[in-house]
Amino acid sequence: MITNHLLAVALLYLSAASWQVTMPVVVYAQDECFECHADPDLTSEDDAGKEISLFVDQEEYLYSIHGDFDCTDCHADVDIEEHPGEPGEGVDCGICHEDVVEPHLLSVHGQSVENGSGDAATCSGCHGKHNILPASDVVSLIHPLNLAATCAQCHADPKIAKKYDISISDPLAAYRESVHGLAVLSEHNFAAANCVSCHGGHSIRSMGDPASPIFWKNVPETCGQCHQDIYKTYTESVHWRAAKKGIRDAPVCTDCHGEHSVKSPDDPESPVHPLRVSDKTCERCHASELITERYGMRESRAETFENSFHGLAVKAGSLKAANCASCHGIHNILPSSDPQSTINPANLEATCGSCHPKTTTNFAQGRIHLTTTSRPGIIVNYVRIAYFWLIVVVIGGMIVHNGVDFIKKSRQQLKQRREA
């Protein structure tokens, strides 16, 4: 029993050696190296002949992620015996981040660096050099409030986009005024999407790519990951299901709602606010001559609703008038042959009655969409040729009026004239 507490104490006492010893290595090392690289005025020349800061901000280093870390922990191709000398090779943050290696390698970031570009996204370019910091501090470049902005030191640049053929050149400005920006940085709802939440992180691929979680066909899935009820009920319309067969003018999410710049259906910039998603959003479908010869699908349904009574009055600025979503429904879309559709036979009167309570199975009848083919009724044409001979008659009745008056006020005029 006294050799085991006698052997425990002198475990004890060796740790305790063991970190008297080692301890202060780690600070005479940091120590040394701040010797020269505390300078601010310390610099080098690249293989280029630019001239570059070797400055490192100790107070900074010290608050990071990796302020207990001795300076060759990172940089470990540096002999500080021999130092300075030749530069090393750089830091391989994968000898303690493996799992992020391989992700990284594989990604759009990845791939452009093995291709010896010096503008893509490296570790210190994301996550900083000497200032890293835990994602959850507000400081930190990848905290949600800055992530944005990080992303934009390279996405917002008018010249990486023209160098590299980058579609969309400002995404940053678009986000910040998006549903989702302003969530993040007005709100600071941090579960709302930022720029990680779509794209990832360490493995970011190109749009083109089927892996992407913006691969078009991976849209509906990658936003479902925060809007579940919706991805459910989508996954179940006429939409997903042309998309599902590779049809690509089949719209998922960002063809309706936008990318960067998702707005609230509320917001009367928004391709779905009820002013503007029949004749901005549904029409660059329905109302495209080559999709619909395409699929076999009805023409002219986009014009034929402008010309109703509920398209005229959405024209004019009518909230509640009906548009495309009100009756066909906004993600649950479906055929009306389909008993689930809400433009089934059977609905309609449901339907029809969400905006007219007193509605009958008669009324719901009605044709919406009248083309040139279509066959609208007795009542219908006697009340379209009414319609017209009363606006002849009516228009006709004024310009005889107002000719007839003009003649007679004219000749008032001139009789008056004379006699002066």
Second form
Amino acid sequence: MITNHLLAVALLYLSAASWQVTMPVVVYAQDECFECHADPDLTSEDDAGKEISLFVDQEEYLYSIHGDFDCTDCHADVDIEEHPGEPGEGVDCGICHEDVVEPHLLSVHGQSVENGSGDAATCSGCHGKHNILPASDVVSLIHPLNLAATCAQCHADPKIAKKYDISISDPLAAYRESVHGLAVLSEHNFAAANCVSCHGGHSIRSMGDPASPIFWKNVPETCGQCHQDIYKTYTESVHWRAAKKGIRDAPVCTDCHGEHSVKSPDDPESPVHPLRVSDKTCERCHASELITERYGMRESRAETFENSFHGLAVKAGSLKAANCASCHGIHNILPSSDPQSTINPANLEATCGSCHPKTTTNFAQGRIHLTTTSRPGIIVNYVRIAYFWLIVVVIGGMIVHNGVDFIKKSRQQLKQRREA
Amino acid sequence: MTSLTEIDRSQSESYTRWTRNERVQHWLLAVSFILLAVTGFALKYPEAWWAAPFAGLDWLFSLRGILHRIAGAAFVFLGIYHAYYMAATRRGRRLLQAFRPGLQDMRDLGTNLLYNFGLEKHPPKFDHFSYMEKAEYIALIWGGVIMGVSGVMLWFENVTLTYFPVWAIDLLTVVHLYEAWLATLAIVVWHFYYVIFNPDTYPLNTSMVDGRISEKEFRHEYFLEWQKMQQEGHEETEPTKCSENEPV
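Starting from the form predicted alone, produce the coordinates for the form predicted in complex with its partner chain.
In what comes next, the whole complex appears, and the chain from above leads the way.
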């Protein structure tokens, strides 16, 4: 690593030297600036009178993507005659990177800077200053390995979160443990999602902004950048049909999977793990009185499932027993009336048959979520009620019968003992 | 007419109430029943503390299912053997006769209740089985058949669903659960009272352990039979041997 670094520095020296030959006008060469700015103790005072370092790590600068630039290429406003005198206005990256200026200006960070925030990310906030490197370089602040930590400079700071009313104060903590974070940070799979993959880079916008890739209606498309097959399936599902129309109650990817914390369905902590998907995820809406009433859905789905063998087995930890997704599908959920639905009468034999190999038509055609208000459910419920009262009467009778027997015999024994 | 209770020559003060075969049947039933109850209720109440050994992990849940089926199979085979024992052996047929409920049992129930409420001077006198034992045996047979049939139908759900609609599974599940509750509560409230918590018996009726009943207890609990034995005893020189294992 170190030898690579030194080699790179050496190469940069060479290229810088050759450039000096080809560039006719060199206002101030690096070496002249570094005569003073290479001194780690070089300081000055800012407007508020606070001491600030004016040190620039030359080695780091030479390794940076701009290492073969002259200082005045960026610090164009430094008055050479007066230097050191009044400090310059600052560096305008837009001189070269003009395509980034507008997206950043319209971004949540740019808008914040416009509104006078001194905290919001400017170019150097994310890319660094003299250490700027392309995203492909592993030591770059925006390399996938480092990007989350770069964002976290502000986005893991509770003070910043409070000051700007940012709802998720430490997304990095969740991201690190997520399937994406683990893939990037532990497995070094840099194709996996990092902050920018979902939020965008220079043009990053607030989730409430319809132009943001994380605006709720844009979430499926954003995830679909990588998860193309799922995106295609999902966009044919009943959930997207509703979401597309603007029904916010209909789930998009993150409503079931989470965002920063998104985990593999095999992870027991995932909200879509077989043991959790039914009660932690589906039931959040399908057992919600508000939602089921609003859209005229049957609210008894959750309860009837929970009391069934499948529901009880899942509660007891069975990975084999059917959960909601086993029958209704995952991204392809459709109402039973749809011929493509896994629970369409024509497909039930195959759906039930995936666990019950000898599924017959008889098997496949019965009602699954038996309620106490419709036909076969009523009969079952009467049996339940009859049994309940049978137990109350029989066991109650036994308790009375044995209770009086116990009292009588105890009294007799006490009497006998007293007599003896 | 010889008695179902036999004089034990080695111990003049006690009689044999249960044969070894019957005691083995009883304890096999007890073990399978408890195992069935725990592994069965662990499915319905997986979050209960006592269900912890059978919940939370996929393999524990599978183990629960396997144990429940093993115990269920044992219960069913024991039931089949018991039916054979009661029908094909002389002693079994006589026990069955003794278990037969009659009007006298209703009268005994009435007398006992009146006695316990202080409205009757003497408690009822019983023959070989009291009405409490008869009721329990009949309930056991009834419950055993219901649990066995519903259990086997739920076990082989794919076969069941070949002949019945899906809601039959829901019905069987309800029946299996509520009958389980009825049976378990009956064992705790009825059986455990008479063999453990009954002040005359406490701490344990040991007749299912060694098969014996003492002279005193015999006379106290089953006076009518004891009385008959006293009258017959003089005529008998040899006690009747049990022939439970020989089909007749």
